Amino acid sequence: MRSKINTFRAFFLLLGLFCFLSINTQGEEVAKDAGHTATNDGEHEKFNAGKFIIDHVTDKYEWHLWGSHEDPTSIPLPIILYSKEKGLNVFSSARFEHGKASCNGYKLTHDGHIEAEDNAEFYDFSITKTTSEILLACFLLLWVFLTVAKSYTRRTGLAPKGLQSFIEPVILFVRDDIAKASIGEKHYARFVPFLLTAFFFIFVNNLLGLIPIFPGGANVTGNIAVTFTLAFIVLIITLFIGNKHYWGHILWMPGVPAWVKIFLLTPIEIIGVFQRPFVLMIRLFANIAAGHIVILSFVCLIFVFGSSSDLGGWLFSPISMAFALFMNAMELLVAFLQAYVFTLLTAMYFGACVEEPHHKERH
């Protein structure tokens, strides 16, 4: 019992210090930038908590550590672009001079996007902050999962030890409690390995997305393409492995008349095909990006009273900093809720696509 106690204590206590530092940190890159930006006539703008907040969420072409977003410490990312014109330019972020300098003709705008002098068309390759993270989280599962999978050739027959008894039942609940339940037991076992790795990695980008200090803070499952690419992907996958009595009640329901068929319910089935996906998409990416401009939110009102008075921002940072406190604590359960939605809603259209049907056909 006492090793329990202790056990729970040293959680809490690691959860705390977490949340502090990521509070932390935000509340000194926010007190950098707070509005220290002299206009023509040498007065300070006000803070724009808006363009602070934004600037966070979205992805940037390179990683950056500490310090104001005039004259940041960062790492610099690779930049890859393509063009007939010009041909494959290769070189490091760097060179942009965080937007006051161009390189081979081609700068970086304002708003972080890059764009050609002499606005001729090009593919940007380039390696972001949100690709590296997803390389990172990458690299960091394949690790997990082979140093796994040793440790069962290694072990055979006996109890999970260290990494494996901390996998092995997430793997289980994945498994039983997700595919085995939603897509039945003929059908599911083709694709666990699917649902396995759109779970972990969705929880293993939330987690590091919530490290404020590198190698996390990329805001990746909030980032609009990442999710859209795995609802896509979801969506071929349901395309393909639907049978003929899943299509038949999509496209031709069966004791409906004809012209019902035609003019409603087939139209209906049509959108809904491509609105389930359409949902994972949205879903995931609205609750992980609103979660960061939460906490963003709390830390930068601090500043937006204190740009009026200090007293007014002394006196609401004790009550801004809990909120935050509370929504950094809320984030570590979202970031499992929001893997679990998305890989237990995947499962539950897979088991429609494969669902055979139960009636028997009268003589």
Contents of the next structure:
Amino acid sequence: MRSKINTFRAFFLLLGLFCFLSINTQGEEVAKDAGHTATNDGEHEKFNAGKFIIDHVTDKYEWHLWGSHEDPTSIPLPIILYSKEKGLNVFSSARFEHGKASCNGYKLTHDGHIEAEDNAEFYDFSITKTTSEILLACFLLLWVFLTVAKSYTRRTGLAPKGLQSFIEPVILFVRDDIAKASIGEKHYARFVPFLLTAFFFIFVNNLLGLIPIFPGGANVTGNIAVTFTLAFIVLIITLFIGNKHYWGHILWMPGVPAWVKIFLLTPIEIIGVFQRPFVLMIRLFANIAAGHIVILSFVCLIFVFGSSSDLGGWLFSPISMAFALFMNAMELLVAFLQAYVFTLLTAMYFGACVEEPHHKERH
Amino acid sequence: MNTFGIILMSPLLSPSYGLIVWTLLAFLTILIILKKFAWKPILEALKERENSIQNALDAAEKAKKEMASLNASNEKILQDARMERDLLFKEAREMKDSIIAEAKTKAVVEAERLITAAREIINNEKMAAITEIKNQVATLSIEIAEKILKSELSNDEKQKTLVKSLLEDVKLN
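Write the structure block of the form predicted together with its partner chain for the protein whose form predicted alone appears above.
Time for the whole complex; same chain goes first.
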């Protein structure tokens, strides 16, 4: 299993690298293009794949359904802003008119950020596309698991049925193969609720992200703020649950000369405490974002070819779609795999924190 | 701007704190709700079911073991009974043999005693009979002698003859 995960990781790192390189070249074009589109407004706009992809994988203040960048059909989302001078401002993102209008002294910039017109400092707690996707995922999770929980209490001791039998193997998988296997028989039970929640939260958001149309499609787990939050929670938990044995090994590793500890081991171990959740954050973010970018890249290829000649676009579309389809299938696997890897590594960190000293110290 | 700068400045890599706050809120809320209303009953029900299955398996195993031990003890009882029976048979046979032997010796002794007694009785009877016969013979002899004497000495002639014969027999040497 481990070697398989490593192979996948290597594969996706390569893909991610490829995508970043392609964004880079496109990014330079964006810079060139900015002037280009401004001067030739009436002309047929050149398709910009990099901008298109970044637009699709980053957060938005509205839920874009279809239509051009300037006049799209989209679902407006609530904007919640707070500044010391103006207080709390809550209004619909439709009032920005896709960047053409300003509202309550705030305006939407060209690259999709909100700015105060007087450049004052403000806090942005808007329900963005990603936030609303998270809320949707939460409602989904609540609905599914409260239903399942109800059927457990209603049919005590009976064999699982329906949704329950669909969910149960996954719950057992998380409990037995992730929690029990990495934390150990004695301590695992108190971490199972967190691990289950994290697993299903990531898994459902991964899956929702793969749906290209309205209720899905937001790049939640490929957003670094989301993975940061999850990793941050893991960090806080590991800081609080670590036992004497764990901290002893981090701060003053037994059996090593003092100068090695002071100059080498203790700094490294302390970095390690933060580096592990940091890696959790990057891994989930990079895997999911890369997956979205690769699929979008294949779709974009059609329009890149189409922008030189219509025939080219039509001819390339079946090839592109085949690749996109393959990647989508792959992403289904990755959706599960990344939820699994995140949960498994979290469980292993917890396991290290609560591990009992099973060998006698040498001194 | 170099490649590294573009990657770092990319909107992909700049987390927005609004989203962090909302994610934190959403995640902690569902963590608390699910922990209380979903994971607790689900995990408890699973545990309970596993326990009941384990108990059932244990009970079956125990019953199997009991059955086996019961069989074993049955076998042992049967074995014991068989041994007991064999012992009894053996004892009975020995007893029979000893009784027969004893009876035989007793019979021999009794027979001998009887024979001896009989012999004694016979002897006594014989002696008695002989004595009786002797007495009878004596009586008879006396009676005969008496009768003969009476007839012999019935007249003088005869008496003289007798004396004469007797005298003849007596040799005066």
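Take the two forms, find the largest set of C-alpha atoms that superpose within 1.5 Å, and that set is the rigid core. Positions refer to the first chain, counted from 1. Everything numeric in this text was worked out from a predicted model, so none of it was measured.
- With the core held fixed between the two forms, F316 has its Cα displaced by at least 2 Å.
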